[in-house]
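A lone chain, given as structure tokens: the form predicted alone.
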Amino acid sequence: MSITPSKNKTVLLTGVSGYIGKHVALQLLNRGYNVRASVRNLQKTEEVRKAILPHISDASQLDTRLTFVELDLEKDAGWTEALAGMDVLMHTASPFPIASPKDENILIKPAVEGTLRALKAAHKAGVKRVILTSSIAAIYGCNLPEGKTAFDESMWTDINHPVGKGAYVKSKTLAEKAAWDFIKNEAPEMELTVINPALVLGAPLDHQFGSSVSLVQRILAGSDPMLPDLQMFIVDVKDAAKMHVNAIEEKNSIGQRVLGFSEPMTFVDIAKLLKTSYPEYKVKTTKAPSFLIRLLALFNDEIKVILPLLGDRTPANNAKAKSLLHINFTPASASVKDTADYLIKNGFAGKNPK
């Protein structure tokens, strides 16, 4: 199914110079929106536009239909000024580092409050229609319930679980919570949908990338001699940035988490893959013997996190993107594969070939 954008629509996309957010600006605009992308330095302009052109279907009109505007997630200025008439507010921004800061409040607070300054501010210049960008991260945080089998979006991570105590678990879920609270109780006209996507990966459009990117980078060059136990639900950046774009138009979304996922690798399958397309690299394959992790923890905070996943294989169900969001899901390999196509490519693959 196709879903056309009515047109000269306009969308205010955060986070436009992340890995995700510029994907989702190139879709956008490649599906005939007008996109008003905020960074936190207007320096940052030029690297998007970069990114985008080679990529986009017409790039004749893009310098008025890509604009851009400077907004920060800690300050109000601007954003009420930068969300008048705009049809759509796309929220993408929020911190995913590699590792947990030791004061959790610098990535609880700017994405608690990035995304209330967000909404306050799309309210008051009458914005009505909100896509959200969570994690599934807001949702794996707990047990599963009673007669469930599988997660889905009706569970919420629980932030005083062992999975959620996690700074990043933390600042996705209370983010998001903080969201569907405003619409609730101060802004019920406003239509929202949140896109949950689990661990993205795929080629990157230029050379800045983040921490999901990094993980195929760490385990292509041998990085650790073994890896936890551990399994990771997949999606692809485009199949992520597509829910993003679908979901402006679908209106049965309204209202709705959508959690988004072909399929679940461990770290093991993916370097298995990774040796095999790529035997010129010395990746490893040994799996970690889980006593040894729980021993490891014993003196690192940010391996103590994973303890509770060590051999998780729970399953999660992705129903509601494919019926709700007519996404046919890239296959987790191919898109772990093209992340590592891309690091080669450009040389961020590591020493390690043979």
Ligand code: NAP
The other form holds:
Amino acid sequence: MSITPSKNKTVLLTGVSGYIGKHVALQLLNRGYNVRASVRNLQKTEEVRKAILPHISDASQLDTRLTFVELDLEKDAGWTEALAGMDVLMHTASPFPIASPKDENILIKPAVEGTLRALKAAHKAGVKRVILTSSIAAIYGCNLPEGKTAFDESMWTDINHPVGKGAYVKSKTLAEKAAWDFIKNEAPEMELTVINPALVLGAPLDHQFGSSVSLVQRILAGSDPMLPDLQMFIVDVKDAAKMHVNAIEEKNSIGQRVLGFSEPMTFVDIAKLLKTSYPEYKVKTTKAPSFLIRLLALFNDEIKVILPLLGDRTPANNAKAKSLLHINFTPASASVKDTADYLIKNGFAGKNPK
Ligand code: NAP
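Given the form predicted alone above, I would also like to look at the protein as it appears in the form predicted together with the named molecule.
What follows is the entire complex, opening with the chain shown before.
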């Protein structure tokens, strides 16, 4: 089934300066939506325009179709005015740093308060349709319920579970929970769809790529002597963006969380693929013995969080994204290679190929 783009609808898109946000803005514009994009500093507008422009199918009215407002997840200023007259709120902004901060509230506060700020302003402005970017992180931090063999959207991360304790995982879980609670208790007429992407990979639109792309950069550069035995579910950035855009018109997705990924790859799978595809790079493919990771975890809380996932190969279910949002997922290997191609072509793959 194909999705009919809705012309003359305007979407308030937060987080447009992000890796995923730029792809979402591009697809919205190419599908006929107008975009009022929020940045926390208006100085970023040129960066965003420059990243999107080469890929726009019709740039003729870009100045009126893509406009910018300044909004900070941690400040009240501007939210109500920004949402006035919008047809859709698409909230992707949330901090996603490479390393966890010492104080978890540096992530949790903007994630949770920002989500509520956006929803409350939308409610006040009479904007009913909301698409929120959550994460697989809000799903997999739990033990599988009895009788289940794969992670799916019915499961929630438990922030007291060892995996759920990580600052980022907690921030995404609490932010998504806050959104559902707000809709249930204060705005039942609002129409929320939550997108739960897995690890997002694929070519970024510019050099300001986020944490997930950095992971491929690290493996390609051979930065670590050994790799932990971890499985990552992977979704292409174009597919993740498409899930957001398709959700707008897909009424059956209202009230749903939708997990997005194509298939899992382990760190070692990714490294082996990179080594074969780019033999001139010093990619390391050795799996770290799990006892070593356990030892390191004694001194490092971030490593402690991944301990329960070591060697784990629990599958997950992406049927809803395929049936409800009509996504034909790009194979994970293609997303990994697109990421690496971008990094190499643009000089971000390390200076010491073999
Ligand atoms: P990113 O490139 O770091 O983008 C994060 C965006 O959030 C940026 O636009 C950033 O603005 C904005 N932001 C952060 N703190 C803010 C604040 N206090 N006020 C206003 N804006 C703020 O990360 P990404 O990978 O594109 O992630 C985008 C969304 O997808 C996030 O919600 C993330 O949790 C989710 N997600 C990502 C992945 C992944 O693998 N990449 C997977 C699942 C879910 P600045 O440019 O001003 O910093």
